[in-house]
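Form predicted alone, single chain, as structure tokens, below.
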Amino acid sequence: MNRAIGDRVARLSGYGQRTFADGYIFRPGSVEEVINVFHEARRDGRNVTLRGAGRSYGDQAIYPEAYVLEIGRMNRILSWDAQSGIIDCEAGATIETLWRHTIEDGWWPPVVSGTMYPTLAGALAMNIHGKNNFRVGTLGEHVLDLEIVTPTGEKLTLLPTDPLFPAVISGFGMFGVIVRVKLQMKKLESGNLKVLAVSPANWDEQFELFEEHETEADYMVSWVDCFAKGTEAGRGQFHAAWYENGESIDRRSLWVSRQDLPDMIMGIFPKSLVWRVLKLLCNRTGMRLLNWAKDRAGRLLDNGKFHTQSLVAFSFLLDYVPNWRNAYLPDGFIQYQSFVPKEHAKRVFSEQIKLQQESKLESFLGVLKRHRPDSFLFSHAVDGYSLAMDFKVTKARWDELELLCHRMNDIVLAAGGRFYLAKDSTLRPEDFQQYLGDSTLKEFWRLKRLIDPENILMSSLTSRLPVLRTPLEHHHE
């Protein structure tokens, strides 16, 4: 191995910090640069993985020994259209470079996830989801075009209309590196959301607020307390929101030093050190205590009031703590999310939580949100709800974590429902299968021969799911 090469190594991690793998890094600053490294690869008998800010949770970004490409330094804005809302920026430009570019103009990204630092090509490879997506979709939905480069060294500027657009987008890095993006941003007239909180006692009341509201709201989520039973099991605390418009507002909102989220608390704690005593409590004894400590703050403060709420701080719920995920060290964590169609998904969420009650193995953190369909080859969407939950690994129960994962799996399946690869840790093949269907994956291997002949793009998710790696007629012999 050259020095230049053994210079890049490094050992990298799903955000989630279970799951590793050392790989030589690439961080080009140029298309010529990411054509460059398709060639190096080619030439050294490596792999490709595509890595934008490795915000997804568990093996997405990773690969062993592979040429991993990090987008981060391509991240200009290209141009920028006050007027009609359009931006046109190099794909390692993040969520939080949009907006702190466009607010103090009057607009918003149209879809944001509940961090402000995944990159647009990241973004868009998993095609992330916001807590408005009943309303207005994935963010895949408000692209205008956007170009790749393929493992070929092709360049291609693919529109909404392009047979490859939608398997692009939510094709996981797949198919090329995802370069430029122009996208439609959301006009606002002010900073500001206008927000509503309730504390559903059960999951009846969950659901009735989502119905309530999902007609009128620009935003809906709410929190799940997954450790309460019996007639409060499905407690939490709802939040609705509206963006503000008239003319009493404040237009001061707009500007970004009124976006910014504080350092401090109550100013005087740093923020720094909350992943610290979090870590204090990050078992099952600290987490029922705090989960049930937000459930009576909610029901005493809250309940039923208006607040106003900046859009950062309403939007970037998971920036407000540094490196929380340090709390869950050593072993790291995973997310589950599983989406259900509406006629089965209180049924189903209830299940899932009593098993893991049944196996002491609760999630720390649930958050429901309501969804609508879309029409991207690997769509997690469903018109119905999806729950992401947040369970600490330890390698002495990892086994009985990933069983417990695998029988919500059958629950989530029978009834019609789908997964997100952005969340992903134990999803067997099978599953994968069965919720995507045998068409969709045929048409990724249509697709893959086309634009990756030589199948240099992997990472360590498609390794684990072999119907990913294996041509679907191999699979069935």
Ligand SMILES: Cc1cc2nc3c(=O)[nH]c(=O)nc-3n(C[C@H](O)[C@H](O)[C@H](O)COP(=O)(O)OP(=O)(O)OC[C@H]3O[C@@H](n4cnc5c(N)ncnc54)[C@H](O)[C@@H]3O)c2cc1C
Contents of the next structure:
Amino acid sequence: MNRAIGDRVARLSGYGQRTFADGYIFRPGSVEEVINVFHEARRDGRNVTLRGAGRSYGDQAIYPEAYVLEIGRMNRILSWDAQSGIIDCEAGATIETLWRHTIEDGWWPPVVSGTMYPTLAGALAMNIHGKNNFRVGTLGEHVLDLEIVTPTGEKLTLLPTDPLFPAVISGFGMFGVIVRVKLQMKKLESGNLKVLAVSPANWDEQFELFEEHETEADYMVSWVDCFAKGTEAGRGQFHAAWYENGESIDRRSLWVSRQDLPDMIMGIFPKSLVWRVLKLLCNRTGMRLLNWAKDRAGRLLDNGKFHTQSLVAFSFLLDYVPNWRNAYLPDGFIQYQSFVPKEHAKRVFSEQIKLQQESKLESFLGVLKRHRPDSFLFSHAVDGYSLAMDFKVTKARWDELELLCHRMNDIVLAAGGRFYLAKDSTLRPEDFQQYLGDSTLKEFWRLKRLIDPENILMSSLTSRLPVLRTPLEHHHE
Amino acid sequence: MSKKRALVVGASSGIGREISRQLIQSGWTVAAVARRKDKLQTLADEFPGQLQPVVHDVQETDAIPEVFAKICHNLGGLDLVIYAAGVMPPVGPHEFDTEKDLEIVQTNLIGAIAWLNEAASRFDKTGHGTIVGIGSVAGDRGRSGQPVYNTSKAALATYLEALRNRLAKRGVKVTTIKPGPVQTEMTQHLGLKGAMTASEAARRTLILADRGGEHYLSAKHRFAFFIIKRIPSPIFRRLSV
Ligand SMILES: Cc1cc2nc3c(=O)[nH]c(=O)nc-3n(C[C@H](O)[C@H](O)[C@H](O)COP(=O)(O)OP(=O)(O)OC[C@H]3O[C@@H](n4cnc5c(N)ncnc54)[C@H](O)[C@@H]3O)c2cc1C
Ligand SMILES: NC(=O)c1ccc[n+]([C@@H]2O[C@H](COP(=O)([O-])OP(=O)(O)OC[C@H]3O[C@@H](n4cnc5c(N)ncnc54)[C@H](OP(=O)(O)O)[C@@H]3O)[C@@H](O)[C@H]2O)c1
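Given the form predicted alone, state the structure of the form predicted in complex with the named molecule.
Expanding to the full complex; the earlier chain stays at the top.
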């Protein structure tokens, strides 16, 4: 053990700030330095945990006493071709790096998350989806090739045809460090979207809106008020959006300066202070009120109307309010997102919300999206819908909240649904096993033995789900 | 929600051993540091899988960074460090034995600084953790009976106060515990009947651990030492308190 290691120690958490672990941070600047982290870890008998921007919600990028390899310093753009829209970059580049670099040439990332801060490595390790998942699939489907460094120090370039490709993408950092990514960007004519807002009054109207627009909209998303009950259960605000094109578009909308989010809310309120106000409202009464007010405002002002919005404003709504997660302190929050086949989605989601209301643990935010299946190893998507929810954590009621999640899991699993590891905090090993199936786990263990025979790559997620941790004990299989 | 991890230095007997026991009984995992392997092993056998014995002499300060890092690794993190190691060899009224005195300073003070600097450095970076040092009421005055033991405990209290002031803004608590007489190996030869038991001292220490600041273990001591600290030296030296 070298003396300097103590200087690297830091307390890390996921975005929800509920679970923490101390690790030793390494920020390699090159492939050689990545290899060296594994070398040092092996010498010191440590595990390695991979970390991007720490935007996963739970325990995905932390592990107690591990060497934490943060990819964020490797963020150079290696080549950009504005003709073909192909970008080659180091995997620590973020979604923000990407759009800022390409938008003025008329290109946009094919898939983005609700925040622009994830690294490409982290985004691919989870295989993120966007509000256009039902049209274009996950980010992994737009990768032309990528390069990884395995724990044994090997450099591998993977094409989509390579058997490792669908495991590295979606494999939550278990198969090596993604260090470079080549991506096909999406062509744009305008930096704006045409957005339709409609306020569905209940679950039936929610799903009718998605069905009505699923063949032609480029993006769809709906907010759900998880406090609404009875005939109003499922009410919210639906948005569909379309890329702008044609003669009359304003090319200047592609300027970065036209995309940047404003520093003030409503022109007067510094947005850096907003989370403090949110913190005051961050309880059942406050959030019931906020959800109600949002519903009223939507119904009165925007219902059925079209408006124009920049891609950044539409895509990264959650980045408007810096540090909003601090509103959930001191104990943080968890996100819960389940993916349910379309024929069962309405019933499952309405049951989930009833369960929350019964236990007075309503989600403060609900977001409904439309998905399509993909063939990555740890795929979370189905031909159906997902409902993502944020639950405030309090030490006093954690056991109840966990139980609620488990009851919601049971309904999802019975309907053939799936879960998303980037968001998860409460899956039980048996839930995980059930939605993935034994063949997926066997394939995971087989590849893990091949790529990481010493089991160096670990995270708190893998110790919470021991079915992931034990490939070596399954040697005899 | 998550399991807690503690490091106790001076855990093979007396107050440190009782602290280790009580921590484990309330669900903690403990790394127990001391020189006597057999004593540590006996303690470990009481709690299979929950106590990690670490044989180490606190006078070997050079080894501490590595032992500390290993302990954190094996525990899977660190939430609490308690420094309870201490010695108080008998000292004759006309004895001025520098070698013996330096031994006391080595164990009670230098060892504490070396261990708690490691803890402080880590907690300063992580913004998380609690440090407890077992001082003594003996540090409140310079008495004729134990000049260097008193000195070591006074210096320890000053060092801990400074750590407390450094780490307060990081949310790290630093607590000084000042026991009065406690029935342990250290005081066996004094025949302290009716003094506090080690297990009671440990229980009270753990209640106070997270509070920060300096604490006596009983209201009686708090009151008595409020007075004793203020007695002028010319009078104090004539009293046998
Ligand atoms: C406000 C908000 C909104 C979000 N919206 C969406 C959304 O709309 N859709 C969606 O799909 N997700 C969404 N997410 C989740 C987020 O996109 C994913 O969790 C993403 O993985 C975060 O990337 P990161 O760089 O922060 O990685 P981290 O969270 O740090 O790590 C994620 C995983 O990647 C692994 N990893 C990190 N670096 C590497 C590497 N170099 N090589 C291999 N593996 C690595 C880690 O071990 C970990 O398992 C949202 C998150 C937030 C906070
Ligand atoms: N008993 C009292 O009346 C009283 C009053 C006030 C304060 N205190 C303080 O309380 C603390 C605990 O004392 P105690 O009464 O519990 O005495 P104790 O039973 O003698 O315990 C002392 C502990 O310190 C350890 N230790 C001593 N020297 C060490 C060294 N060089 N390296 C590593 N460990 C060492 C001992 O373990 P090994 O011998 O196995 O190394 C033992 O575990 C001490 O700091 C003492 O000054 C005691």
